[in-house]
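In the form predicted alone, a lone chain appears below as structure tokens.
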Amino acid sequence: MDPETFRRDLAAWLDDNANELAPPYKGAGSMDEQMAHYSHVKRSLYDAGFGRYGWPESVDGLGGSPLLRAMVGEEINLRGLCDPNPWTMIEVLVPTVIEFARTEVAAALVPPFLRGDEMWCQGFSEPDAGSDLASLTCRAAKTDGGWLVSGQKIWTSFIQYAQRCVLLTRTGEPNSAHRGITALLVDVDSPGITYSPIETMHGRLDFAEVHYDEVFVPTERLIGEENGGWQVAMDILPYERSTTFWHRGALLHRRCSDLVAHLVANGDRSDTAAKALGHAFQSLVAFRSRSRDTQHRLANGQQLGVETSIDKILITSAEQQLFGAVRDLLGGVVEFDDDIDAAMWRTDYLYSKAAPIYGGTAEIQRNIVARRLLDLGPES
């Protein structure tokens, strides 16, 4: 299906089903409410066919360009039908699992994830290995029929709702760096997995600290080659900065429109408001222009790489510009008001403070651009 026809048909279907797909809660809702509604929206899209386009037939997809997936996420976020964060896991993990996992494993496990019947999570970061993944220590030891995994991960999103985890483990010598890493697809209900939720400053339990105590993982759950997990990780990270960022960019555009509407309704047409909104909108347009190019390179089959660090830098700037303007222009709303609208602005503002950290810190991304794209030489 060509993208123009797809978008027209998708928009018409969303219009026809607006009441059915609207969140049943006020404001942001609890995490349980958000996740239940996410599953409902995913299932509805999948059963209508729209959630299957852009994915290969090998995982029950209907084929077509990855642009079709980007359009679905964009429309959902522009309409405020679903939080973009759970959607992230599909766009981050599924393309790599399709590419590197055994065909029969991907065929069996990916469709329930695409339909919203399952949630997956990603076990990369550790207390001493965040942006420096090559120093991870969570270990997988060979045993009959698979591996035994022991170690610790942190900042694992949505594990309390997840059935599977794409996990990076150390299988080589302790000092083997990226050459001794192996990726595994682990069942979260396996004996030996325990986790403790981490509350963020915006009051959510998005993350968890996870412990693995001799967790058995069957041989067929290997993703890629043994000791080839670094290649898997490097394949995943650009996806995190492509379609998922496009979805979040749509949310930011909607929230920018909400801010304009709020200011107009309250008669604020000051130069200060105009300047702050102009800077925020400029940042959003810069990101959108860059991200659009990334979506088309992905659709054309080009391999995404370190250049997606630019996308990360731009969306970080846009998010902070926008919600910084919210705090400055809606005096006291973020800090003191307790109604539903204020609570959502507060959540957005506090979440934006994490933007320079999640998905790779701003400092690391600028280093990558300087050293690997601009060839400015190694760090001194």
Ligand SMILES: Cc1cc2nc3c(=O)[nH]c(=O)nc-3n(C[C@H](O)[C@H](O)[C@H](O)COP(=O)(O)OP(=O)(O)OC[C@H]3O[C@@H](n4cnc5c(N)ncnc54)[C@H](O)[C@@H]3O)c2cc1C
Second form
Amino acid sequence: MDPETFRRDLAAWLDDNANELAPPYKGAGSMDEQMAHYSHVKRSLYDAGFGRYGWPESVDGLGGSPLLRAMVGEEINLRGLCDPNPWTMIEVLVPTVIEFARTEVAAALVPPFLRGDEMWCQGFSEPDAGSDLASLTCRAAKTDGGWLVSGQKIWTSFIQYAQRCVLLTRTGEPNSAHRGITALLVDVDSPGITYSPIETMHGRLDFAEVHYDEVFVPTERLIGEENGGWQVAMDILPYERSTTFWHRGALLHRRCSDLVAHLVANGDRSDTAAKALGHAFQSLVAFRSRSRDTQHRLANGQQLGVETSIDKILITSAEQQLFGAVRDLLGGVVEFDDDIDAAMWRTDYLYSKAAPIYGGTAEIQRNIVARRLLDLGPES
Ligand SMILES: Cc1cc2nc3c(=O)[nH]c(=O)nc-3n(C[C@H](O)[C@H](O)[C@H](O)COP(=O)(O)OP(=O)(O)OC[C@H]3O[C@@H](n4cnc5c(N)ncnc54)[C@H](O)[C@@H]3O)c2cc1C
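Given the form predicted alone above, produce the structure of the same protein in the form predicted together with this ligand.
So here's everything in the complex, that chain up top.
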């Protein structure tokens, strides 16, 4: 499908279905409302075909370039039809699961996820293994027909809504670092999994601490090779920084326009406002230019890698500049006001503080750029 025709058809369909796809709640809504609406939007897109383009036929997709997926999320975010966060899980996890999981497992499990009938989550971080992911200790011991997983994960987003989890486990010796890690696709309702949600600064139960107590995972749920989980993780991380960020960039552009509209409505034409807006917009454009190139490399079949750390650095800066400008220019709205618009600005401002942390911290991204792209030498 030609991308421009696709975008035209998509835009026409979204125009026709605007009311039906709009969130039924005001503002950010509760987490339950947001997740129910996310499922509704995904299902509508899937049933209309738009949610199946850009995915291979092996998982019930309709084929075509990954650019088509970038366009769908972009249009949805520009129109404010669905929060991008739950959606990220698809773009982060599915490409790697298609590549590394057994064909029949991906064929059976991916379509319900693409249709919004299921949610998945990512179990990587542990209390003592975040930036230093290769030191993870959650253990998978071989047993008849599979593995028994025991250990702890933390910051697992959306697990309370999820049916599956892409889990990194230790299968090698305790000190085997990245050589002894295995990735498994685990059913979240398996006996032995318990979790306690953790509240974020913006008052949502976005993620959880998760305990695994002898959780049985069958052999066919192996993703990649046994002890080959590091390769799986390294494949996932660039996806986390490509299509997903393009979608988020569209949300940032919309919120930048909202800020301009707010300032104009309040008669603020000051130099201070112009300067802060200019900086924020410049950062957004810098990110978008870079990410556009990333989307095209992905579409051309190139393997994404460490260079996507640049995308992460740029979107983090853009997000912080934009919502920093919001707080500075709206004079107390973020801190004190209680109407729906103020609550949305507050949510966005507080969530922007997570941008330099999730998906690899800002310091780690800069280390990667310094060492692996600029060859500036080893860590001292
Ligand atoms: C909103 C949100 C959602 C998340 N969702 C998930 C999820 O779904 N699944 C999941 O597995 N994880 C998730 N995470 C966790 C995230 O991946 C980790 O928080 C992140 O990798 C950092 O790890 P850490 O928190 O252990 O911090 P640490 O690694 O302990 O880092 C603490 C500080 O030290 C700095 N630091 C560490 N090492 C170095 C170094 N070598 N050089 C310079 N500075 C260094 C870091 O930059 C940071 O500032 C989420 C996090 C957030 C904020």
